[in-house]
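Take a look at this single chain in C-alpha cells; it is the form predicted on its own.
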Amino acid sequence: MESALDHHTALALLAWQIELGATEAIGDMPVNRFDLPRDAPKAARSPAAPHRAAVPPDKDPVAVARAAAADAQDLAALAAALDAYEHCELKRGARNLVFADGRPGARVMILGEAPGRDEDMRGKPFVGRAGQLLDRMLAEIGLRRDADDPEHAVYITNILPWRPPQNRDPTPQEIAMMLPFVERHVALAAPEILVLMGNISCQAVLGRRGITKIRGNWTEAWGRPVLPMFHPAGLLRNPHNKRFAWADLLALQARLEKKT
C-alpha cells in the first residue's frame, strides 16, 4: 500500500502543477483518468462527411481578421476589435486581453511571443521575470516604457494577445488569425525601429525561425528596420547568451543615436 503524501511531497507537486500553467483547481478529490471502465462506451462513428465548399470570406478566420484591423483607425479601436474577436480558441482559456503597454508613438516598438501567467493574470505584456529583466535590460540603453519623451520611450506587444494553455507555442493557424492585428498595430503605433524578440515574432513577422543564427542582423519588415533579439525568457534559461543580447542592445542604441 502506497503511504500518504507527507507535506513537503503534496507541496513540491502543487508547484509543479502550477508550473505547468494550472491556475485553479476544478474539483474537490482528485480523479484517476487510468482507472476507466474496460467496457467503455464508444462513440459512435459519425457518417462520411460530404465534400466541402470553400469557405466563405466572412467566415474565414483570417479574412475576418484582417477586415477588422482595417477598419481600426486608432489604438482604442484596435483593441476593441481583437476583444470582439471570436474566432480565436484561446480567448475562451484566458483571463484577459494582453494589448500592449508604454508610449504609442515610441521610437522603438518591441513585439514579443505570447502572453505568460503573470501576463495573463495582469493584463499587460511582460511584467514577469522575463518582464523585468527586459525593463533592466532597456534601461542600460536608456528606454522605459513608461517615460513621457518618445526619445526613450517603448511600446511593447505580443504576437498573440492570448495566453497560450501551458505556455505552448503558437500554432500556425493562431498566429494567421492574429497577425493582420499585429500589422495594423504596428502601422498605428508608428515605431521608426521594431525589435522582434524570439522565434515566434521573427516567424510571424519574417517567415524565419532560428533566433540564434538570425539575432543581431538587421532586416526590413512592413517598411521598417527590424532587430531580431533573444527572448527575456530565452536568456533566463540560456544565461551565457546574455553577451549577445547586450551587443544587440549596443546595436540598438548606435542606430538610435544616429538618426538623432
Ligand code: URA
Second form
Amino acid sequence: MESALDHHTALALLAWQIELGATEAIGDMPVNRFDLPRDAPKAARSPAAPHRAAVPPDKDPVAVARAAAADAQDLAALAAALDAYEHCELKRGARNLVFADGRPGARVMILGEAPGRDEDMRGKPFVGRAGQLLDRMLAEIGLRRDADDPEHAVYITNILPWRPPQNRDPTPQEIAMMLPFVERHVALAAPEILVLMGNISCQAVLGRRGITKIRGNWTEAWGRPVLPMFHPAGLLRNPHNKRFAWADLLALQARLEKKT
Ligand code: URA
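How about the form predicted in complex with the ligand, since we already have the form predicted on its own?
Okay, now the whole complex, with that chain kicking things off.
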C-alpha cells in the first residue's frame, strides 16, 4: 500500500513509537488484504516523489560516483559530493550521512562496514557498542580518534556512509557505487596504513572475504599496506576471537614503531 509519508517522516515516527515502548505493529481494525480489488487504480507518482527510481536509466551510477569522487579536491568537497549523490537508495532511508571521524592525516585509517542505528542518529562512525570496543582496542596500543598528533591519532570511516535498513549487508551494487568515494577518501586522508574491519570492507577493497583466514595477513591496496582484522561487532558476538584481534593490534603497533 502506498503511504502519504515520505521515508524520513515514516522512519522518525516509527523510531518515536519504539522509544515509547511499542513492540508490535498492529492496526486498530483488521484488514483483509485478500479482499482488496485487484484492479484498484495505481496511486499516481509525481516525478518529485521520494520513492521514484533513484537512477535515471541512462546514467551508470558507478560512473557518476567515479566522476564525482575524482572532482573532490579535499575531504569537505568529498563529503559534499557524497551528500549530493542521488543514486544510492540507502540514502533515502538514512537519517544522516556518516562521513568520518578522527584526524585526517593520521598514520592509521580504519575502514568499517556501514553505520548502525547509533551512527545513523549521531552522524559519526563507530559510536555504538562496537565503536566503544574499537576505541578501547585502539587505546591499548596508544591510538585515539581525538588525538591531536598524527602519531597517536586514527581516522575512521566506513564503506557505506548511509545505514542499510535493518543493518542488512550491503548489496554488491551498493558497494560498487560507494567504492570510488572510498578510494578517493583514502587518497585525500593519506594514511600510511589502512585497517579493514570485517568481511564487508575486505570484500570491497580486496575483493576477498573469509576474515577468519585473512585477518592478520598484511597485504596492499591502493598503494598502501593493509591489515584485515575482525570487526569489533563480530568480537562482541564471539569474544573468543579477541585474542586474534589482540595479536593483530600488536602487529599494527610493531609496524608503526618500525617506521617512526
Ligand atoms: N559498524 C561499522 O562497521 N561501522 C560503524 O560505523 C558502526 C558499526
